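Shown here is one chain on its own, the form predicted alone, set out as structure tokens.
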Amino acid sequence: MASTLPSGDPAPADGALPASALAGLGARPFGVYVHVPFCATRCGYCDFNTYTAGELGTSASPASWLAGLRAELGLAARVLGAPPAADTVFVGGGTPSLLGADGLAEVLTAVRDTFGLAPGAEVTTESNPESTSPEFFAGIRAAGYTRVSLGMQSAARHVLAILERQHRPGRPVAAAIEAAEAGFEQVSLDLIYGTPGETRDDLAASLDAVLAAGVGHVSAYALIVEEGTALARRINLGELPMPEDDLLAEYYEQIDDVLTGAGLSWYEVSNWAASPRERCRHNLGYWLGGDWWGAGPGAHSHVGGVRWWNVKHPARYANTLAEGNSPAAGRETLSAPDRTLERVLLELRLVDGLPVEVLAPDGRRAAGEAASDGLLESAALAEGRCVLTRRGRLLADALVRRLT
């Protein structure tokens, strides 16, 4: 597969964590991420850790994956000792909806049996529109899911074709409405912008469709051309143009104008919500330095400054756990400077911003210069927080380097 795991230190076979990582467990937000590695087809732009049935053959299946998942959750309970109840659960992929409502119910039952769910827990599953139905949404709502995130990408047929998405242009809106009718109060639609051949009118049509769906949350990500993908090969051969940074910036501003005008406010650089209640609490846990256990092939975890990642292939994942060992392929313990850098990188992307006191003296001076350059809100900086302007959102990665 195109995706790669980071380098790191060897992970212990029993998955044990140092006492320093377990200190304070439960005082910080705690989430559970479950990675479903299965897809019906491979999209041309995707470099996620996913596999089609043809790629797996008989080496792995949803049944062997689920057995591995249950074993890993049991491992988590032993490693964490008295694991806290999950504030959030996020089932991602891959295509979780390929498991069907019954399969997703089994996943949530396994998580609930291991960790329990905190009162008011947010439980999200990603779903591809073409593998959903009114019966599917009714089934997962009855199972305890509270939030659905639907991969829309675009409403333009030719854009979907370039991305090699399989759903019909109108299906995501219909799926969002079906989810709401099944009782979901939190439904998100995900867009990708900047696909070769996408026009401003195409993007406008996609935004019109999002608004017609009546969802309270929208994610919009600029297309990233990942090496090793089919899309990258087409661009390298000159069949398609590489997305231009200036055009991506224009498209971002177009998205922000339309969504803000419709009452959805940005709360993270690539995410808009109709109210704080509609924000994705699971992702906020990532951005605010919480703890989470990532279960499944290639999943990443973080507890108390220790981060680790699982082996990628579903067969190796299941076999390792069947042997009684942790599926972790490697891990790292973040140093104090590493944790500060990550805090700046992540919290700066949020609408509430980053406390200036986190920055070193040189960083504070750079923040003042960034406010003069129109990248940070001057009023917020005067109150002790670094908050991005819209221009700052477009240049957030470069600004992090200035501040650190």
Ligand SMILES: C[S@@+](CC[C@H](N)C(=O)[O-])C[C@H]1O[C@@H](n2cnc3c(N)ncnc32)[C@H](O)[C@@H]1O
Second form
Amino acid sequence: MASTLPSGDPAPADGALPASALAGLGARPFGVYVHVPFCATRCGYCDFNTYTAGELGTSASPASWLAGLRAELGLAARVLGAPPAADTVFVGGGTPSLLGADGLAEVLTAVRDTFGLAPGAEVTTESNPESTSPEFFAGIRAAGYTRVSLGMQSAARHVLAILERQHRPGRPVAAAIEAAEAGFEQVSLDLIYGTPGETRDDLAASLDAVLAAGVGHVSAYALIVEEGTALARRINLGELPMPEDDLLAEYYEQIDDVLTGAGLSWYEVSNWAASPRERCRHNLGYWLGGDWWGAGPGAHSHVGGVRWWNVKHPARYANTLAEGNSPAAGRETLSAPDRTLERVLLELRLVDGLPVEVLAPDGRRAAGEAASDGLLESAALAEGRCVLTRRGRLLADALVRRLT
Ligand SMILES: C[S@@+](CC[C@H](N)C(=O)[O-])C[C@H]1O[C@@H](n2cnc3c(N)ncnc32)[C@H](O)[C@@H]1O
Ligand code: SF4
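Having seen the form predicted alone, the form predicted in complex with this ligand:
Whole complex next, starting from this chain.
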């Protein structure tokens, strides 16, 4: 939910989708994303679509957001006709844990009442460590959540300070253990690496903490310096250094070595899991071209090759829905070449790789060269799949340009 929205075409006020998009609905995995646009404070590096209470004033509140969400889910049911049961639900943000266990239970009830949950559905909520407790985890587990993703970022106090995170260094590990004790079998920790001032030892300490927490899933993202953030201003003023690509590559290798050594394998360039069962099925739905309805301010959706995105501001979101209209701000229908490019961009990043027949003849030739350069696994290519080597994982974006 980054800060700028694509331009695209106008979206109809009733949210209707063409019959071609609805064909085959339910035969593909179906996910529901709910965007919670609230944070207690804004972290210095973050440009996600999220707002503090001070920024919103009286224009919007969790109550007006929840009313809008319920209205949007009702609209989704009408647009989809017979909506499929959700295979996965992902409540993200922003800070979903600010809603508390009761608020998150209401969100899941609204989703369940609209779509129903498929047997064995994966139901995730992101949570910030500082707004969780044993009672919170017990409450959301009882409500039906099956997976928790905690924003840890680092175990080093000075790194958390540069990122302007609110939690104490030890809190994410304690929270992960509390979640497991509340019955969550799927707990994930998010790390950010390459923060100005982060040393190899700091990263090693963060990885030690992750392993001590005993989680079965880790996401690790290179810090992106987003224009317009407080962090970008400090870097532009020369107060802090820009993360360097070579160091980011070294840190990625350090993360991969430690996690792999501890039995967590990569399954997407930035994601590691202890077993295939621990992989995030919701995100796999995004990466493998599934259907999902993204509800909430600024949320993106995709059904059968049509992609749309909602208005960003919570007040506009709630008001548009209160007037009986779709909150979609724009949409686009993916052409066949667009869909191929998307497949290359997303599937190439997965451990199962991209079927080579998706590539045009020039791309297939480039894949052969990339295998000779050590960027793609030669054995997998011989079997018809483009699978990144570790060096390839470090250069995935450049490789996509060579293959398309
Ligand atoms: C936007 S957050 C939402 C969940 C929660 N509020 C949190 O902070 O963990 C989801 C993930 O995106 C990461 N993220 C946000 N901005 C980023 C950036 N500029 N570079 C790298 N990761 C970023 C967060 O740190 C977090 O792990
Ligand atoms: S808590 Fe998460 S969503 Fe909120 S500002 Fe920080 S990184 Fe962004």
